[in-house]
Every structure is written in C-alpha cells, then in structure tokens.
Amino acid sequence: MLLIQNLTVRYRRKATATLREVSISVGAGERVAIIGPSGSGKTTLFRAISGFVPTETGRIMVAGADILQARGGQLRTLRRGIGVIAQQHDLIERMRVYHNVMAGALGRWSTTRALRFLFWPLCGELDEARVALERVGIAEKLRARTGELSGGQQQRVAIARALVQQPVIMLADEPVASLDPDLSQHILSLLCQLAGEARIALLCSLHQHDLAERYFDRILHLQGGVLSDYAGPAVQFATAS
C-alpha cells in the first residue's frame, strides 16, 4: 500500500537534508512503527507521504500511485485514502462528537452536503458516525460536547474520524505522547487491532521503545534524517537528545 524510494527533503536555507534517502514499504494490514528523538524528521516524513512537503529526490507510491506526481482531482483522491491521526487530536471542541468524526467524510462529500450536515444531518450519516465509534468503544458519546470528553477518549474520536476517512494508510504521528501509560497501551492495541482487521497499512511514530516492541510487526529507527533497521532499546537511549 505504501512504498517509498530514496526520498531526501531538504528545506530551503538548510544545508542539511531533513530526511536523506529514505526507503520504506509497508503492506496491507501490516504495521510499522518508526521511533527516533524528537527533530529527526518523523513529522516531515508523514508530511511527505501526504504530499504536503516539495521533495528534492525519491518517490511516494500510494496504493501504486505516485502522489509526488499526482496533481488536482487525483491528487486529491490519493489524499482521501490516507488517513491521520495526530498527537493534538486536532478536533473543534465546540462540535458535537458526530461533526469531528464524519469530518472524515468531507473528501467524498460536495460543499453544499457538507453544510447541510452541519445543521440537518441525515440518519444515515449519524448511523455511520455510530459505528465508527462502536470500533472504538465510545458510540455513546455520538451527541456529547467533543470538549466534554477527556484526553483518551478524544484520540478514540480522531481514531473514528479517519475509520470514516476509508484509508488505504494510516500515519499516526505520536498518537499517545500526551496520554498516561495505560491508556497508551489502549490506544496503540485498538490501532494496531483496526489496521489489522480493515487490512490498513499503519505506520506510526514513537518515542517509546517498549510500546514499539509490544504492538507493532516491525521497527524502524529515524535519526538525522536516516532511516535504519531499529537495533534495541541502547538506539533510543545512545541518540535521545
């Protein structure tokens, strides 16, 4: 579903490239995590796939498309496919759980279906809203103030969000970084649980080594830019900064 060859990113004024040469792959259903010390390029690298950072070198095949190529409606289209989950949730607050969660569905919607919902959603809409948080344990929330839930459970939302979204690819960026140590084990085994059952190519960045090893098929180790088989826990601990 996603593969990347000698990719470098060197942004204007840097003489030092932000990612140098960097390959990957990762298959249907398979799931990747790439841990690395904050700085090393794990965000630029997702940047890239989503084909918002100009690259100097490489591609980024999606689902067998180049998305460094692509342009308007097939740019857009690969887009759709790719779905995000970042460390800050990135939700509005102020909507209702419903609203951030079928966000997810405003790539294949029109402008003018889009603003309908935000006043008269249909009950088909509300009933795939249900049951992208049936997935991830919180249908019950569907009405609720998006403000009104607590940390774990507004990851769970972003989670529903890109389910909705209908990825080829989720890239989960730090998605547990601001939650306590239980609650992260619960997030990153839900993920890792949906990506395998929907056959979606997951790859997520980490700072944290154990949870690395406990959830995910393979790991890869990003430092400087350079991405490179991950040799056990003294990595982390030798290039932390």
Second form
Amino acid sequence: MLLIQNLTVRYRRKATATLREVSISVGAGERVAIIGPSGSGKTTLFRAISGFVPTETGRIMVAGADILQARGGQLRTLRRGIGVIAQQHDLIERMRVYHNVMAGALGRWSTTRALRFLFWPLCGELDEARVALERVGIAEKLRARTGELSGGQQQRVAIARALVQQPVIMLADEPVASLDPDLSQHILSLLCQLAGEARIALLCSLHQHDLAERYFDRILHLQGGVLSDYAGPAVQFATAS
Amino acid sequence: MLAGFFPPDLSLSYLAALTVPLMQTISMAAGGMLIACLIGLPLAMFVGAQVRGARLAYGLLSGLRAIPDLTLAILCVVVVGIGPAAGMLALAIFYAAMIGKVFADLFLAADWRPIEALRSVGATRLMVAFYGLLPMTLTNLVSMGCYSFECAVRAAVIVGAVGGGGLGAELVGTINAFDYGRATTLIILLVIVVSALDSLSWLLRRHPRAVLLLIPLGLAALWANWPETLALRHAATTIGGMFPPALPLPALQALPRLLLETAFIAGAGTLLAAVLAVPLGLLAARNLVPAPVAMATRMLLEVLRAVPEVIWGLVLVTLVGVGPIAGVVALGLHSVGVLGKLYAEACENVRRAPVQALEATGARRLAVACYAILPLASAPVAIHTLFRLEWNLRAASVVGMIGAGGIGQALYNAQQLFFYDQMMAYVLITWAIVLLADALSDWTRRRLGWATVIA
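Other form of same protein, the form predicted together with its partner chain, not the form predicted on its own:
Okay, now the whole complex, with that chain kicking things off.
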C-alpha cells in the first residue's frame, strides 16, 4: 500500500541529510512502528510521505502512484488516501469538535458543501461525526469547543478526523507522546484495532519500546536519518550511549 | 492663546447642529470600510493561500497602502467633487489596501500545523481558508478590523478637512473663524466617538458574529453617500495635467531640505512618543499596576489617541506657529496615545505560563516584570514602534499640508496654486519615501526574526 524507495531529504543550508536512503514498505492492514530519538527525522519522514517536503532522491508510492510527482488535483486525491495524526496542535481550537472531525471529509466534499457545513450542519453529517467520536470514546464532546478539551481528548478528536477521512494509509507521528500510560495504551490499541478492521496500512512513530513491541507487527529504528531493523531495547540503548 | 480653547462651546444649539456633520463622518467611515472589507478580505485570503500571483498582489497592496489618505482624498475630490462621496471613496481605497495587507500578514503568520493537517486531508485552498485560516485568526481579524474602523473614523475627520465634509470641514471652519471654543467641543466629540468605538470593538471580540450587524449600517452609509456626479472628463483632464510630473530647478534644490525636515518630523515625533509611551504603557498595563491607576492612564492615552495628527497639528499651528516643531509635537501627541496603548496590551498579552512560573518562585512584582513580562513583550513593542515610525513618515508628509513644514507643505502649496505636475512629483516622492520606510521596517523585522505582526 505504501512503498518508499531510497528517500533522501536534505534541508537547505544543512550539510548532512535529514533522511538518507530510507526504504520502507507497509502492506494493507500491516502495523509498523518507527522508534527513534527526537530529531532523528521521524516528523520529516511523515511530512515527506504527505508530499510537504522537497526531496532529493527517491520514490514514495501511495496505492500505486508516486506522490512526489503528483501536482494540484492529483496530489489532493492522493493525500485524501493518507490519514495523518500529528503530535497535537493541528486542530483548529476555535471551532467546534464536529467541525474538526468532519474536516476529514473535506477531500471528498464539494466547496459549496464545505462552506454550508460551517454554518449549517445537517443531521446526517453530525451523525457521521458522532459515530467517529463514539469509536474513540468521546461522543459527548460533539458540540464542545475544541480548545476547551484536554490534550488526550484533542488527540482523540484528531483520530476521529482521520477515521472520517477513510484513508488507506494512516500516519501517526508520536500520537501518544504527551499522554499518560493508560491513555497511551488505549489509543494505540484503538489505532491498531481500527487499522486491522479497515485493512489500513499503519505507520506510527513512538518513543516507547515496550508499546511498540506490544502493539505492532514490525518495528523499525530511525537514527540520524538512517533507517535500520530494530534489534531490541538493550542493543538500541547500547548504541545510543 | 491656549485660553482661547476654553471653555468649550457646549450650548445645546451647537451640539444639535453637530448631528449632521457627525453622521456624515461616521457614514463616510462605515461605507468606506464596507467597500474596503469586500475588496481587502478576498485579496488577503488570496495572499494568505500562497498561490501563484500572491507575491505580486502583496506588493500591490503594500504599494497602494503607501499613498497617504489625505493625498487620496485630494485626488478623489477631483474625480467625484467635494462632499462625503469623495471622502468615502478615498477611505475605501486606503483601507482596502490596509486591510488587505494587515490581514494577509495575519494569515501568513498563522500556525502552519493545522493548515498542513487540512491540506493533508486533500482540502482545496478555499476550504483551507474557511476551515483553517479564518477561524484560526478570527480574534485577531476582528480586533484589527475594529482598529481599522476606528482609524477610518479619524481619517474621515481628516479627509473631511480637504473637501469631504463632516466634522473635519466643521473643524477647519471653526479654526479659521478663530472660534476655538467650538474647536474644543469638536475634539471632545471626537474623543467620545472613538471611545464608543473602542467599547464596540470590545463587544465584537467577544461575539465575532455581531460583525454581520455592521453590514446593513455600511450599506445604508453607501446609499447615503453615493456620488451624485462622476465628473470623469474633468477628472481625466486634471489627472492628465499631473503628468508628466516635474519640478522646477529651485524646487529641486529645496528638495533635500524638505526631505530632511520630513524625516526629522517623523523621527523626532516617534522618539518623543516612544520615550513617553514606555512609562505610560507600563502604568496602563492591568497586570502590572492597580486597576484605578491603569484606568486613569488609559483615559489619558485614549484622549491623546482619539485626536489624529492633523487635528493636533491644526491646534498646534495656532499655538506655536507654522513650522516643523508643530509637526513633531502633533505626531508625538497622537503617537504617545497609540504606542502607550499598544505597549500596555503587549504587556497584558504575554503568555501566562512563564509569568506564573516566576510568580511561583515568590519573586516580587518588579522582578516578574523585568524577567518575564518585559522580555516577552519586547518583540511586539519593537514591532509596534517600527510600524509607528513607518506610519509617522507618511503622517509627517501629511501634517505638512496644514502648515507643519516638510514636503507636505510644498505639496499643498503646489495643489493650491494648481501646479498639478509639481503636486504629482511631490506625491510620487512621498510615496517613494513611505515605500522605502516600509521595506526597511520589513527587513529589520525579518532580520531580527519577528515574523509575527500582531497589533
């Protein structure tokens, strides 16, 4: 479903590449975790997959099409298939929860429908938002202002938005970095369960080895922009120090 | 001389007679702002969406904004004749550019993460604007919009003075008739109107949807002030007479002195204002001083700010005589009001967390101010001051027109003598100066890493 080949990203004015010759393949329904310290290039990798980062070399195939070659409407169609859950701060805090959740549908909505929904949401649309929120366990927050929710609740709103999007690939960039252990486990098991049910290719970056080992099919290790196979926490710790 | 301004003429008959000019001034501002928003907001969204052509549009907005409103008003009087229509048109053009540029800056400074999240869903640029840019910046848009409206009312008084009617025409009339008591009445009235607008802006920031209620007001104003005649042929010949712009040799030789004088008025006025505004701003910050002190300081700043430079200039020219000193003090008085208020808001708007962290250590109030509030507020304070300097360069050329020296005086003399080619030359020179100041302040901001433009 997602195939990355020899991806190299170098930011301007930087001597060393942020990502070096990275290759990954994630199949439908497969759950892959990426572990790596801060600054190892995880966020850059995720932004590159969505086509937001200028790349030096490589190919990123999303459902058979290269997103790096896509422009305009074609790029938007490809992005529609990729659900993104970032480390918070990517919701519009002023808007109500249902606006943020249904923003996931913007890729398939017409402009007039998008504008109408802002001022005049229909029952069916609100129900769709409610169903998504039920799956993440906060259906009662449907009409709340997003900024008034706690960090964990906002994270779940972001997941609900990704659900509404009905993607074929899900990218989760440290989705539990700022959550407590119980909630972290809950959110990760939820993500993995959803990915399994809808046969979504899930790529998720994490800090915690134990969580990665418990919930994911495969674990990769990213350090200094180089991706390698994961060799267990003890070995990783030894190389890091 | 000063005694002549007191007591103000508060007789009922005079106050009743002021209703019509007051309504004229407010409707000029309301109609002008409605057009300005209809043009400026889409343009700002176009720039904010960063699509092809956005840079060009931004450049055009900056260029248009650099033409002083009084100059625009003179040009508009030529096109649609003397009356509120000319004033409204001038305000519409000037504030369309102002709103376009300021809103575009707000959009460009918005947090990119939610924007990118929307784009990664596959939303179009228009959807990103409505689901991301607008709601994210709404509070700032409303407060900047209200601030612009307030400026527009003051500008409506100024453009009134050169043929737009309303309170401005009334003020020039009373001063020319040595009727200073009535001039004071007009200034008091202006202060009241501006502070009423301030309360309105406070309300709108809490209920942004109420902005929609202003649309009928704007439409009514548009209808009331619609130009009766469009003297296009007359306008074409007059504007034709402005080209090619030319200056005779003596005027060219006097030019460096005029430019220096204008720069001096702007620089000295801003410096005077900045020096006075630091203590006044701190005394007006509600999180630094007891509420009564802040309230009293705010009232003083409000009065200074409500009266535009040109009006202070008119008063000061009668007090200290024609010359650059009147200009410096006029700019200084108005700018103290503006900067003091903005400095106070910068202190109040600092992020709470670092301040509370310091307070939690048991630090004294002064220490908290020095170690948390002032460092956090220094960037907006510097931005506001730079923006003010830029504004004052434009204002310095404008106050010249009422006798405060510099290039404005030369411009006004040329217009009065119908030397339109010379007038246009001065307009272009003024424009170039303001553009240069704009570029300089932009460059400084970028170099120092102050990307945010929050006023």
